[in-house]
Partner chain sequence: MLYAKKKTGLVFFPAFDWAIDPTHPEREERLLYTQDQVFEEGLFDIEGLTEFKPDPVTINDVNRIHFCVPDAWKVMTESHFISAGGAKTIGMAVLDKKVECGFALVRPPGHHAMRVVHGARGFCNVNIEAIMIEFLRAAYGIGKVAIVDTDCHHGDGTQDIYWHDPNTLFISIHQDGRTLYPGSGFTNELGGPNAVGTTLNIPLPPNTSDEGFLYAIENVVLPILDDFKPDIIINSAGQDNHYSDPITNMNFSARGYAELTSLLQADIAVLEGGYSIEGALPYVNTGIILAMAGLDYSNIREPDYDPDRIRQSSVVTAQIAEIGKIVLENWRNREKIEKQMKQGLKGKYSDRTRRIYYDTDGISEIQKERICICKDCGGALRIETSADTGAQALAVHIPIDACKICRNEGQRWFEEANSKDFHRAYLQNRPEDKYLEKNLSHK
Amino acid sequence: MIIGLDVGGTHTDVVLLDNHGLVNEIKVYTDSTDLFSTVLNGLRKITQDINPKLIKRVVLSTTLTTNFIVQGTLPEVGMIVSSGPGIDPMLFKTNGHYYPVSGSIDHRGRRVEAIDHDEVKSIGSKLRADGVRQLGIVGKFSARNPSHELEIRRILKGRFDDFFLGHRVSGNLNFQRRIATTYLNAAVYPIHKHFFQAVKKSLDQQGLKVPIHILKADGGTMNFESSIHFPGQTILSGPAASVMGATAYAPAEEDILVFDIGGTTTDMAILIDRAPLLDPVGIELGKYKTLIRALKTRSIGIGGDSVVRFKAGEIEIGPDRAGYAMAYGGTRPTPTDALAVMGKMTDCDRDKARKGLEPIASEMGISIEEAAQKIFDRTCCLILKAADKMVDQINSKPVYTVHELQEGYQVKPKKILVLGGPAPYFAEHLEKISEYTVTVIPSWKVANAIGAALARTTCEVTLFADTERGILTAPEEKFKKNISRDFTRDQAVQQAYELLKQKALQIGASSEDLEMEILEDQLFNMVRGFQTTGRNIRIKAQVKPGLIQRYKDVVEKLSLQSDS
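Taking the sequence provided, give its structure as one chain in the form predicted on its own.
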């Protein structure tokens, strides 16, 4: 059995799956001030009367790290940045405790300027005096040679609780994004570690001594222990759960829009031939441009519980949420209240919903029923408008799926898959007012939790060879090896696959789920005096995002359960 748990802004969805399909599903309200109690409540309910020994895997998807970043409530951390000549690192300042230092390495990994030990020690003393306990360290070309980052850590060892090094966050070369990524990993670490310890404790108390995985932004998972060192990868795992929950039900050889309509937001994405789109560079969250690999998704502040207003002759939906809909005891009118007045939702207090919409109807000079219809229509129109904008933005740049670059491809979706609690109500109207064919996916209420539960473990490896210098390195994996001048591209690919397999198994993958592929394959000759003196070889390999093999029949069975 597998437990999938997705923490949303309004509800936390929890599912229990076995080889025969969906055993149980529940929803609990999300307490954004106490996510641990929310998760614990969901786990207790889903495991009631279940033998703990039957549960083999738990997968969590959480908005915890994202919320702290968006709200600007991150704890203070220190940042030490070494760039060398040619660029001012202060252009990429992340926070108050941000210090450039001397020392530089060039693009091939050769040391140009040494680190000043006294300078580093002085900065360390200032940070300690200010109460900083987490430290990020970034060198401009650390993905080629991490020695300066390692040297700074050695100088300051024992003065700080935790260190986060730039060369460990990604094998890609992008100084600005590496700084932001390292900073976010350091800043969310105490938050994520507290969450990790709390969840482990609650599972131990319930006798659930099983592997715990957490969903990443790229739609794959990693084991909870590994996530402690890379907590930034959990950012935007919520939208990724929605995409993975819809992937299995998408038709082949078509472009499909996916809408996860929740209480707080609508998350949207696009699938091409069942493959999610990938943000090729990394997440952009607020002012932070990162190297965190992620599915291409968009979240808008429109959901079932978004506050409805009538201002300047127009109906406004969201982007804020002020608790539950009035039909469920809330204090502000929402699209959910409109659905209640329209008779679409029956498990609620329709009179309270009518009372909530009455002032808006009065301002508009129409009946409450007409106001409800217009509010719901406006909500659906705004969602479609946001989707059209997302499609236009995607088509303005090269299109990448999780499998490959689609050179010159133009996304032209004609179908929408909808999931989330109110999915059936929205699907009907979205199809009515658009040219899309709209389908509600099976188990739509908890499809995001199912997607999290069935996602396979993913990772990537970047390998760099410089045959002139005789060096083969993957600093992100703590790998370095001497090579001969006749080292080949095929040997580099083989080594990349070996490192990838080792890494995947270490962070929780099963050998049956190691569907590996090459993402980048570059070779450049180095010429001096009209002679080739060596080659630069760069290989990037990944384990493809997808669903775990041993539960491959579950999706089909879930469809049959839904149809029955």
The other form holds:
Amino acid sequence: MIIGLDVGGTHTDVVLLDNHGLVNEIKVYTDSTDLFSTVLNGLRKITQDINPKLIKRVVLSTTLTTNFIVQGTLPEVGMIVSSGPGIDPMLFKTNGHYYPVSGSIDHRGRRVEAIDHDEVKSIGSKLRADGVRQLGIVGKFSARNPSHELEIRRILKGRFDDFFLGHRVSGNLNFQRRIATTYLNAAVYPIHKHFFQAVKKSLDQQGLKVPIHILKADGGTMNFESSIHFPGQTILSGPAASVMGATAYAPAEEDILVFDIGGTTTDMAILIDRAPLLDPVGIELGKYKTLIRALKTRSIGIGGDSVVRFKAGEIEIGPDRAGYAMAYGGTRPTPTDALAVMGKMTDCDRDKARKGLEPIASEMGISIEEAAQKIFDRTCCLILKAADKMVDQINSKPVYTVHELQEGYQVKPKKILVLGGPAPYFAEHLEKISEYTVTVIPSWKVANAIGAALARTTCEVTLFADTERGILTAPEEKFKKNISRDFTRDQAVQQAYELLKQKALQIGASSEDLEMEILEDQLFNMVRGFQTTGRNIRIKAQVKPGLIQRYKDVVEKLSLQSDS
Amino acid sequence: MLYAKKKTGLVFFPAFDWAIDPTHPEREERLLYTQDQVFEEGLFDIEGLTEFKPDPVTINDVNRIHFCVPDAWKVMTESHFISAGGAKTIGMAVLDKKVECGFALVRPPGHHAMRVVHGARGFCNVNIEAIMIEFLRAAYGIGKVAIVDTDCHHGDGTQDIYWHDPNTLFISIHQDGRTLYPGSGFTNELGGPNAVGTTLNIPLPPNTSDEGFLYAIENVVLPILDDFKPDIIINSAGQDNHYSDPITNMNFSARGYAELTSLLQADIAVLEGGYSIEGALPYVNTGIILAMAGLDYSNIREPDYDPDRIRQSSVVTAQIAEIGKIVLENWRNREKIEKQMKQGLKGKYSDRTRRIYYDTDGISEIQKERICICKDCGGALRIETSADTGAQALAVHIPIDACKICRNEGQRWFEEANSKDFHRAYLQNRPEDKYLEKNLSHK
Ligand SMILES: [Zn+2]
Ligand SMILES: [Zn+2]
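Switch over from the form predicted on its own to the form predicted in complex with its partner chain, please.
Below: every chain and molecule of the assembly, starting with the one above.
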């Protein structure tokens, strides 16, 4: 049996699945000031009367790291960045203890200027004196050559508790994002580690000695041990949980839009042939732009509890929320109240909802019923408009080859899968006013927890070959090898797959879930003078986000269960 | 986070799967390291900098400018449609006010492509700036345009296209044609009789460094632009003046390029040449993008940058001052020179015969050109072209602002073209935005 747990803003959903489908689903209240109790409470309740030996896997999706980052209550860490020429690195300053140092590496990983040891030592002393225990070290182009980052760590070895090196966070180029990502990893490290160690200890005491997997923003999982130094990957796993829940019900070989309609926001994502579309660069959270792999999602401030206003002849929905809908004891009219007036939602106070819509109706000079219809219609329209915009944006993403520009894949979804609290009420109308076929996901209330439970382990590797310099390297994987002049693209692809497999297994994948694919495969002949002097090969490979193989049948059974 | 002071658009189209041939300077690898630098510097994360996907140009966009012999499909590859489309996309973004300025970082380049195209010359097939400008004229009704070509090679294609257009000021700054391809671009090349002075050339001596370029911009180009008052300024931003460029002999630096960009304040920049793909382009392009966005570029530096090593001699400095003086004088006396030129002409036409060599494709062409002398418009233009490919054609251009007489004259030329003299006849009817072609061969 497996457990999936997804901490949400107000509720935490927990599911227990076995080979026959959903065994149990529960909701517990989220206490954002004590997530530890929330998680334990959820796990305790779902495992009641269950033999702990039967549980083989636990996947957790929490808001722990996200909350700390958004609230800006991160502990102090030190940052040393080596930039060289280019944009002033002070513009990328993440925190107080942030120090640019000398040293420079170019685009091919060649050293241009050495590290100044005395400079690094004196900054190290200053940071220590200030009580800094965690240190992030980031160099420009370290994804091509990490030697300067390693050198700085060597100089400061033993003087800090933990080091976080920029080249380990991603194989992608983007100095500013590498700095932000490394900083976030260093800053949330103690919180993340402490939290999950406590969860693990507590589960051990209950006799639940299973590996804990943690859901990442890309809709994949990693085991707790691997997450310790990369806790940043766990931010914004909530939306990923819902999207992975939706993949369970998505038809193959089609483009699908997923809407997670909540109280405050509607989150959107896209599935192509049951795999979620990933963001090409990385998560943006608050003021931080990162290299953290994530699903391509769009969040708009329109949900069931968004405040409704009538302004300058137009109905406005959100983006703010002022507690519950009036039908549930709130103070401001919302789309939920419109649904209540229309008689679609019944387990609430319809009179209060009517009262809420009354001022808007009278301002519009129409009946309350008509106003309710108009508000609901407007809400659906705005959500669809945002979806169109997201699809447009994806299709207008620049490409860099003639081939891609001519033949590049265009996303054209014809179906929408909806989940989240008010999902069933919206589905019908969304379909009515659009060209889409709209379906409510079975088990739509806990699809997010099911998504977490069934998500497979994912990861990515970036490999770079430069036969002129005789170097094959994947700094993120601590991999470097000398190669000969005749090293080929096929060999590079082979090597990338090998590294990817190793990495996936190490971070918790089972061998049957290694659905690997090549994301990027480029070869350039390097010509100097009029002579070909080498090849420049770039390969990026990933384990595709998706659901674990062993529970493939579960998905079908889930759909059947919810029909009955 | 970085915020652009000026909202800037960028089309980046490195055409990673296109080359003239595998070891040609214009090959797949050309913008690879620029991409690395631009990505690593995080330029696409700058708030207020927007990347646009290029929309390929249409055949009509090409025919508005070029007489492609036999047709556009034969002289262009898909990559040319996209590269020109990149320029057009940026032009539209600027005129739609989505951004204040923009840079088309695209390849292949275009400034050696002339009005008549039999093939590629100087790595160029079609003139991507001209295609953009004439699209903007047709779609947005812009009038006066200034093009400042800062590529190391004389922009002879652009000069040819705008030779007779008094509404387009073309200024080319380049290495002296006596020392570099294409061997033209001297101070006495000033435009046709209807447009004297709206073509200007600033040939600089070899080994000119930042000092000399920036002197020419500040003391020659900027005062002339102030005078001309264009609606829009285009920079043909070639990067082969760099001290590390393998096919030229100049000493310009990345920071110099950024300063030039900052001084010029072009609305639209379009990449032209530049073949020091590792030593220059990554840094020059980063500098140009930052300068366009109004951001600090003072810390942009090539790994081997040494200002003392590339400093220009006092002889060069003096030569540049002298050239600048001549150019300014020509500009100020342009009406007088035009009068003198017209006095020397008999009848209502001005004729010239030219030999044009397409070095990239190895084609030789002879052009017999005739322009109507007109004080009311740019003048109807006819070009009889024959190439050693066997092609013989008549090309007639009626300018966008053509007077009635010139319209009729152009129409008549086109209609009277016969199979005895030509295989094909083409008409560019700019006032009606119509492009006609007659196939006269009876094979
Ligand atoms: Zn050039
Ligand atoms: Zn006329």
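The term rigid core refers to the most C-alpha atoms you can superpose between the two forms while keeping them within 1.5 Å. Numbering follows the first chain given and starts at 1. Bear in mind the structure is a predicted one, so any value in this text is a computation, not a measurement.
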With a threshold of 2 Å on the C-alpha, tell me if D305 counts as moved between the two forms once the core is superposed.
yes
Just checking, between the two forms and with the core aligned, does P100 shift 2 Å or more at the CA?
no
Residue shift check between the two forms, rigid core fit, R274 Cα at least 2 Å
yes
Once both forms share the same rigid core frame, by what distance in Å has the CA of I315 shifted between the two forms?
9.3
